[in-house]
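Single chain ahead, by itself, as structure tokens, in the form predicted on its own.
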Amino acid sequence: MSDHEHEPRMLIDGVLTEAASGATFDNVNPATEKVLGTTSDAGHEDMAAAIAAARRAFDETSWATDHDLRTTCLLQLQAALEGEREELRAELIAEVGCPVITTYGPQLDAPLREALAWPAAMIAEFPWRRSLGPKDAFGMGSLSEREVWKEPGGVVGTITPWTFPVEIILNKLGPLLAMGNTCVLKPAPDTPWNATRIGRLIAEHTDIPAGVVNIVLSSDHALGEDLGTSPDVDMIAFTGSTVTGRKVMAAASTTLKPVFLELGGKSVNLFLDDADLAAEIGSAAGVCFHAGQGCAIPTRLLVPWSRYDEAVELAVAAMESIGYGDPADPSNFMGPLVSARQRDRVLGHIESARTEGARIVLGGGIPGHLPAGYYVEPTVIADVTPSMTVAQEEIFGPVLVVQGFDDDDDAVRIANDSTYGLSGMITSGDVERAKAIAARIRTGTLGINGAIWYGADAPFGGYKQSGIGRQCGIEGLEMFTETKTVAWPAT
């Protein structure tokens, strides 16, 4: 198979394979609504084989203990991905519908730089053992030397979404493999080929032992429950919606396995009263980035009531300037929604805003000038109160809701009036004032005055119903370890 062709097969126990049933499902281009091709459609038999392979690889190979092998293999995969970077870029644009401009940032190039390389480097630096020093624990004159050991967690069931698929897959695989785990990855069926490409590269270009990484594709979202309920899976790492996250957690509870959940968000873009609105409010149009299909995108614009009308006018102008359409066109900042279902969901939220009394000041429908594709117009909704559905629920589309506040305390109250707590932005003429506000907002990440927190070394995750645990950073490595305390007689 040429590197330029898509890979329809799964990776199970080191072998690229079709589904046992022979079933396939279509991969649809969301910008054209045309079928790109097919992918193997796994069933329970395939998932069971993948879990068994991952269990065997963890229990019977040296993967969990061989630091040098893990370092080598992660760097091999890094090199293999770089070798097919442009093919992967085109594939992402076609199956995800992400604008090409996004692939030079978080869709591809940014994670490719460090999502594997940083964890690989950390294998040698990670504090695998920590001395507690000698202690007479019971005061009976008997000294014990004590150490804390960090060990791989075991088999990790990994479930990833269609939003930023390569970014999320690599930021799962890098840490969990670096820490010595094996895994079964179930990617979203909406965007399968980037995952199957990674599987082929693992099989053909790395020394990763058979069974260490298994990639199982299925059109059945419920197949992921097999990972949660299997006693041979030690942990679940999931990125996706909060609704699905609850189901994942429930399935994992049957065997009391730990979960890492990176879930939804309803993040604020907060402008304090000393901000330069005219110069800075263009950031509000960031809600159109990847058509708003990002959990950390700030979708609630919070502005002082004293400047509310000005802010709405400036936000509308910023959103009107957004180019959208064919994601392969470099001039377009926004592409389609990933599916007809997602488009209809977004339109339903916009209609709920109308019904609840908000004002649609821009967009709100399907663009008439595009002949095909799952597009929604860049939309601005004003006069939004905190109790409205669009102020509380994650829309996941190019929809900006504008809310007003009285003072800093009111802004903090509105920002925290959410079941979510994933990310956000604060703009102010005074960085120290913005930091003081940041300390009061209950969210996992915050950017002040346009600064960006992202990186393989930066822990990412949320408060409240935005998730459990952290991805990336030292905290993200520790997520994939177990802790053992060991003592022996002091000499």
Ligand code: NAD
Contents of the next structure:
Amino acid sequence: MSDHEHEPRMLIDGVLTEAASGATFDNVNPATEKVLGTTSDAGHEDMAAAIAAARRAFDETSWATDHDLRTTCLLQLQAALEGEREELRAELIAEVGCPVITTYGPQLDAPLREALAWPAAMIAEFPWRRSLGPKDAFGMGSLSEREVWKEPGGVVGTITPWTFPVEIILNKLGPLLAMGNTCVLKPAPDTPWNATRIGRLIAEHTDIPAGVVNIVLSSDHALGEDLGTSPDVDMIAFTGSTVTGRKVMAAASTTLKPVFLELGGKSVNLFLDDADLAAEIGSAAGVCFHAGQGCAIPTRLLVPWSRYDEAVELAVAAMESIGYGDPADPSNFMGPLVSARQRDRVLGHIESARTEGARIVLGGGIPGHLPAGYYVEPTVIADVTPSMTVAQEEIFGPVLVVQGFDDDDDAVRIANDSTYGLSGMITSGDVERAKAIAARIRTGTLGINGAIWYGADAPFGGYKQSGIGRQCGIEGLEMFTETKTVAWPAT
Ligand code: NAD
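Show the form predicted in complex with the ligand, please, the one above being the form predicted on its own.
And the full complex, kicking off with our chain again.
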């Protein structure tokens, strides 16, 4: 890294700070297994200080009411991030293990373009107040004028994963700050430096008042539960696994605060019987994008039984062509998994498929040619029945599961046979036919024939156990507001 070295300190009440205990934890490069450096390791007292700062900033500064200040600050932060874009890119590749090509899209450049700028622009357009018109509510001759006011929710406890860390952090900070909230952000300890960098940029390059954004890093995952149990935190915005989402919701239930959850997925990549498989099935290899570590990646390839063998053969060819290895090498589409723990989880899932009678037609193990790093081979598993573990559980690795269906109704049934409902893709020779199927699949986002739904203006989130609420779009802004209905005598 050139000009701006990594930032090991947290941001609490406007000050870049070490943990009160002085403790640190290691940041490991998943492609080399080498320690990159250390980060401050917060405990409960640091978290308490951060919550107190966010509470005070919300209650005692003009942040919640000053639209112009918020617009200016969001654009300052965006400019500051753009100023260190290349350092951030190198840092992401080193600590996340994401291939450089992913940073030109959702890992960095796409969110940098709009995750702060779009909500900043929406501050002026958001319907902060709307009239319900006069009404004699009880029919007793007393006419009242009524309005609905949208106000910031308050202090937002924000917990984020390591998968697409900048993307997720900015798509939380942008909307919640635009709406006038303050926050305590607890990012994943696996990938701390992009978050601490954002903290330094906030402290040094923006007019965001002290305490509005606090960033607390800890090797103790459960420190995030303090956000749920604290009466000074008004709501929780969480992205991570469904298992952790349940714990976050349980902690938040002690103080009955709203929880906004973006959780796991098991999305389908559905090819209808009129699809041009030879031309389109390459999209199945998208499961190797960031080594499969993306919540919205369609990991279940659903193809008609009448074309099953052809589809498996084409999918294997697509997966075989994936270049993988050093994430800094632009010819590599796939890098390592983020940690040894994650790699072992993925290998365990592949083993369960073997045990349950599925057929591993490609990969299935650790590649022999890479000397270090948490890599798993691009893997295709065929003959998967809907009841198998790999058809139901999120694998979060470069593993494609191939399922067959009889007709459109059967395809919809299998697609919906999941506790998740996050995303998906449909390919068909007829867009209207694909749209009719899209209307029947219970999932938060769907792309038809390779089209991409993504954007700061596009609500994203899950049906069923993939989450509660929507990130981005108007719906995403509304997540961070409270609603007040006010009446006064009509004149
Ligand atoms: P995770 O659930 O293990 O951790 C997510 C965050 O929660 C981390 O910051 C972690 O430190 C924290 N955490 C862990 N235990 C906690 C607890 N008891 N209380 C409070 N916080 C706790 O998830 P991960 O492994 O970091 O990320 C992968 C998961 O995230 C996958 O399931 C993936 O589908 C999901 N994900 C979802 C979306 C989405 O938008 N729907 C986006 C990316 C990732």
